[in-house]
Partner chain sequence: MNNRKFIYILLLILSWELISRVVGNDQLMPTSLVIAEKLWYELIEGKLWLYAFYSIVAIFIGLGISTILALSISLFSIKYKWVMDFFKFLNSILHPLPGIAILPILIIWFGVGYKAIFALVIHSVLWPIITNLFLALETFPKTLSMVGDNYEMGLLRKFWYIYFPGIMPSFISGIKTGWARAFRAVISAEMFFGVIGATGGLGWYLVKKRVFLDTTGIFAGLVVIIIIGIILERFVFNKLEKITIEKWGLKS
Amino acid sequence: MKTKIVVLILVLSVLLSGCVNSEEKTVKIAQQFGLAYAPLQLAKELDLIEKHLPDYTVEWKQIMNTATIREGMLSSDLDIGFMGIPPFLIGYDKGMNWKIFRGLSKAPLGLTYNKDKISSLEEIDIKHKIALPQPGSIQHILLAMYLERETGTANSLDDYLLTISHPDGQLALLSNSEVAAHFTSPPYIFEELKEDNVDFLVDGNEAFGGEFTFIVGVVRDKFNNQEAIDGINKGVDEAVEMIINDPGKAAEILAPIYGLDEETTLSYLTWDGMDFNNEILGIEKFSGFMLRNDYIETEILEEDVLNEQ
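Since we only have the sequence so far, can you give its structure as a single chain, in the form predicted on its own?
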């Protein structure tokens, strides 16, 4: 009888151990909309992360904005997210001990406007809206940086912001709606500028005052798994190498996902200013501006938020 009990305990121990290992071998990744996430999309389509993490289950989630990613990480429904630096800093300032573990891309962000509705930002009033992903997004902060320099008041147009996804913002800008301007990213900005009645007001680098990383990879504080982070980095780096060295192949894979033809996708991937790499630029400049204008309450240094390898 004692022998049977011992055997039963051993079997249960093995089964429970398997459950724990199974949980540890899952990684949940969130990405958002746009061509700046192209390496992630390629990694997903080609199972590049699974290639470097063969014992893991990789779960992908398409998320509309950073607020949803933040909620997912707080509830442990997400482990990894990709986003702009400003919303990351806002979350960190509010107590989220998440970390940046890599850069993903730079991109030609910018503010477009419908010439049939306005001819300058000075004409924005109660009848008009500026579409962007959400307050505190990188688009919002870049707009505020531009306004601070041009008008002396960073938040002068905050009452006219409309939270909307990039695809919906594009549709609203071109339709008979209240949206008169759209701070957006590729491919939506490229598509908008093809229209005769759309023009370009300011680009992201001009607003920022130099180069910055658009999208960074972020890991939640309790996902303490360097093996998974290393595997993600290897898979994403492999996708970046394809975009750089074989952009035609990358365009062939990505074109149907973005609803574009291959030729257009290739031109967008290789557009001047589209730069895919793991560099991280702009943390402290964003932080200083956001602290000065009350978007965050504490000074945040680069050393505070970079994930130690």
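Having seen the form predicted on its own, please provide the structure of the form predicted in complex with its partner chain.
If you are looking for partners or other molecules, they are not here, because only the chain is given.
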């Protein structure tokens, strides 16, 4: 009996130790896989953020999709996340306390199609699918924005959507499957466009009706640590500068991580439309569209969601 109590106390103490806030300063950053996150990957490889935050432990977490990052930030397991603007707005609308603290990249997103399967969007019918990462993702919202402008109804093709990860979507588009079009982002879109029978149906800017930031940096309100945010910004800015001024070296570091050769990595990093900077463009246009089409319920203004410095 005594040993049982001792064991129980030990188990409980181990379980509860996780709840006690340690004094050590840590910052937990989530990133996803993709070319648009290149500055983060670079900052991670070269310890650029650690350099500007010597007193901090920086924990990097590579996460598969935005929903997981959002859940991690909701459970306080993550402090900083990087994602598209629409998923951020959905979380904000649902009551998540978080703010955008920087932009990271613009990228040539777009809807590609397999010419052997269809020749225009009108030909999409019950036999076909449009693949994209998930409902509410920037790819889905961009497609809906395009459809709203072209057909008057944002969700006119919702019945034909198929959610699937970028690499599986690429596979499905090129193979003999029902996926006839794919709304995706670099590097997958670059690889698809290399094929003879694949072309752009709509590119991201055309769908949006202007320029927009693809990936933004988001911080949980409770994290509330300007010192750490400044450090992260400096580290990421340094990585951005490196990609702009010395893309060859950046490609050399990133190539093995992306599983590509250096030459390809360099061409992808410098691809027309790949633009790394801290601008934040398009918040209110996204939020206006999403409100109008019931993806969110409240009006969200830029000043509500920007983390004031």
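Here the structure is a predicted model, which is why all the values come from computation and not from measurement. If you superpose the two forms and keep the largest set of C-alpha atoms that fall within 1.5 Å, you have the rigid core. Positions refer to the first chain, counted from 1.
After superposition on the rigid core, the Cα of residue 234 moves by less than 2 Å between the two forms. Taking the rigid core as fixed, one finds a CA shift for residue 179 of 2 Å or more between the two forms. Look at residue 115: with the core superposed, its C-alpha moves 2.4 Å between the two forms.
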